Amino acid sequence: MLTLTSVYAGYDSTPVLHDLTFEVRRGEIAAFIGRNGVGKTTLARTVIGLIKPTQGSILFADEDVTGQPARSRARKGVGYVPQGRGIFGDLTVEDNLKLGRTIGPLAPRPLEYAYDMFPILGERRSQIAGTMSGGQQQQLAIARALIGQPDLLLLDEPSDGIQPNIVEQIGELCTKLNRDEGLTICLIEQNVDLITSCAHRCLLLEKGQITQRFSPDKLQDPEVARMALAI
């Protein structure tokens, strides 16, 4: 579903990432973790088309995507929740939905299909979604961005500053879109109960490159949470 291939990409004159290269395949849940400034949104912006690699190609189902825009790739079928939401903040919860069916490959899904995922925004539809909890506004960022019918999913850091409640359903969504839709989900990430409840694999960023990939199971040893995760 999605190949990088040799990738640096960065911010201005500064690296990031570095000879960077891996694959998901179709119908995995990957997680991508490592500590903080690694390089794991920098990967997420990267592969959503916000930033340039200077080097390396992009596949996205087997298409060279490399040179492509962001929305270019959204309509491919790239769909993508940055961390910290990204929502619209002075919008009504169902504007925001709206604004999320205007793109992807196939027809949008009606705005009930939020509903039935996040019953939480049915009863918010009319409020301004800057307004709502932050959990409620992740609901609303995750619901945007499949409303579209994405055939990949990066997720952003969905946990950070997050509820444990919610962070929970985020994991049985993401298990039961996998399951029944056959979603590809990139999980970028750093909480363990969210990676283990849903991720099929890890794959270790460490210096803008993936030095290791192991089962999410692993996380459980305290040496290897500490090492990867600086826990």
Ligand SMILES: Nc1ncnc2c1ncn2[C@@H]1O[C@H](COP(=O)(O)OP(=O)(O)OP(=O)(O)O)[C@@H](O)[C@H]1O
Second form
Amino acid sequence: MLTLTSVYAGYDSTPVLHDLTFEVRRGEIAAFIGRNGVGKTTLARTVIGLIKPTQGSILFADEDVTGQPARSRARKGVGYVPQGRGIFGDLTVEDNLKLGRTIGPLAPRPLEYAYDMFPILGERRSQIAGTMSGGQQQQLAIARALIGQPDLLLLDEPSDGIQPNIVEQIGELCTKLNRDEGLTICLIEQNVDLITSCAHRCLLLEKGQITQRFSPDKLQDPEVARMALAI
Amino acid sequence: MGDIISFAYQYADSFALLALSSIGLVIIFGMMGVINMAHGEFMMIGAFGASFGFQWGLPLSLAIVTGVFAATAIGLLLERLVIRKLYGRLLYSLVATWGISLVLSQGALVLIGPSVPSLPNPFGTVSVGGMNFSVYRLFLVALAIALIVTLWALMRFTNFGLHARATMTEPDMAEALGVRTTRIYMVTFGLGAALAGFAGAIFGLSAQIQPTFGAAYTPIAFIVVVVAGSRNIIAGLLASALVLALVKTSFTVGFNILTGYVAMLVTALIIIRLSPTGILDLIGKLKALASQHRSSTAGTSAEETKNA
Ligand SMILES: Nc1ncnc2c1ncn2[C@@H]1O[C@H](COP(=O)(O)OP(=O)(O)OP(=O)(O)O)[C@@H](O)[C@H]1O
Ligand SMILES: [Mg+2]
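Form predicted alone done; form predicted together with the ligand now:
Once more the chain from above appears, this time first in line as the rest of the complex follows.
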């Protein structure tokens, strides 16, 4: 579903990803872990196309998308939920959701789909999104990405600053979407509970590369957790 | 009574002048952070186009449409060739569009000459209760209101408007959701040029049409746009034009036209000194101050009751 081969990417002054290679298979939930500042967000932005790699290639659904802008990748079926949520703060909840309709090649889902998934969004549909709580905004960002029926969901630290029961809800949602609809998920996370609740596999990012791949159970080992996460 | 009506008439007239001469500029600035120094030249192109259209024997309304088309076409072309590379880079875009404005006005002078035939003004005057009103001026007021309402509806109710509002605030996120942001920018720039051309053609009904035609309106448009800011195109434009027109009219009526313009400029300077991002944020700050004041006075009185 998603293959990165020898990707180099970063910012003008700071190279971050360095000969990065990995594959995420169709129907998989892959957790990307790594310490703060190691480049997880850079990886997500490179996958969606907001950062252009200087070298290497990115394949999505067997198509080389390396040179394509973010909008094309989104329209081909990548749903992106950025770190910090990327909500349009001046727009209403409903308008934010409508903006997810350009994702994916298939017809978008009705807004009711989002309201069924997260009832609070239905109750607040005409509220200005910037005035919602962090947890509500996270739900909105996830629902917005799912409205467009993506094939790949890219979640960047969805648990960041969110209370435990909503984190749990997000884990259950990932499991359900993966099982029922075969949704492939790249989950960038630091939260052990969320990772172990839904991920099939962990990929450890260190010094711009994936250095280890292991089963999520391993994170129960405090030694592994200390090495892999920012805790 | 007569004074009030006359003041209201002048106020509406100033509002229309400010709104019409700036609307295209405000859209472009609000959407992409580009100050289009060639705004006046787009107005000039609109007026020239209308003049040519009329000479070719088109009815006046179609002649005006010709002017709008000409301004739009040149606007879209320039967006493709130059402006696209400068989005969000205020200084570059200032210099580049200033260069474009020189090329356009000098080009018009060389290719077309110092002036073109004027357009006829089909409007007369009406007199109500002994006072005479120019129908043309009333038409400008109606037109300004109609354009603002149309633009509001476009931004509020259409898919284009939704995508434009998203692109305006978070271009990267919009792009990452599949919004064709480059197309949004192109259409917006074209729309700004079209509105400038339209205003130019309409103003051309009452002014001499020459290559420097736009210069009469651009200073006003620039004042309106900096006061309007870029947070919310329609609300910013409305608030800016309403406030500045009020100041201009008051001082024009109280003193003279020159004082009216000076007062408007001073007001604009005060507003952007207090709130560099424009009048809407100033209004927001004042509201916050007021509620703070209210809660702090409520707080003290609660304190006092407790102490008592
Ligand atoms: N816009 C930017 N310009 C320059 N450097 C940046 C920029 N954004 C991030 N960086 C740098 O790139 C490196 C990787 O940042 P990134 O945000 O990808 O890390 P991360 O793994 O997502 O961290 P966290 O766990 O804190 O979210 C960091 O050293 C950071 O300082
Ligand atoms: Mg990050």
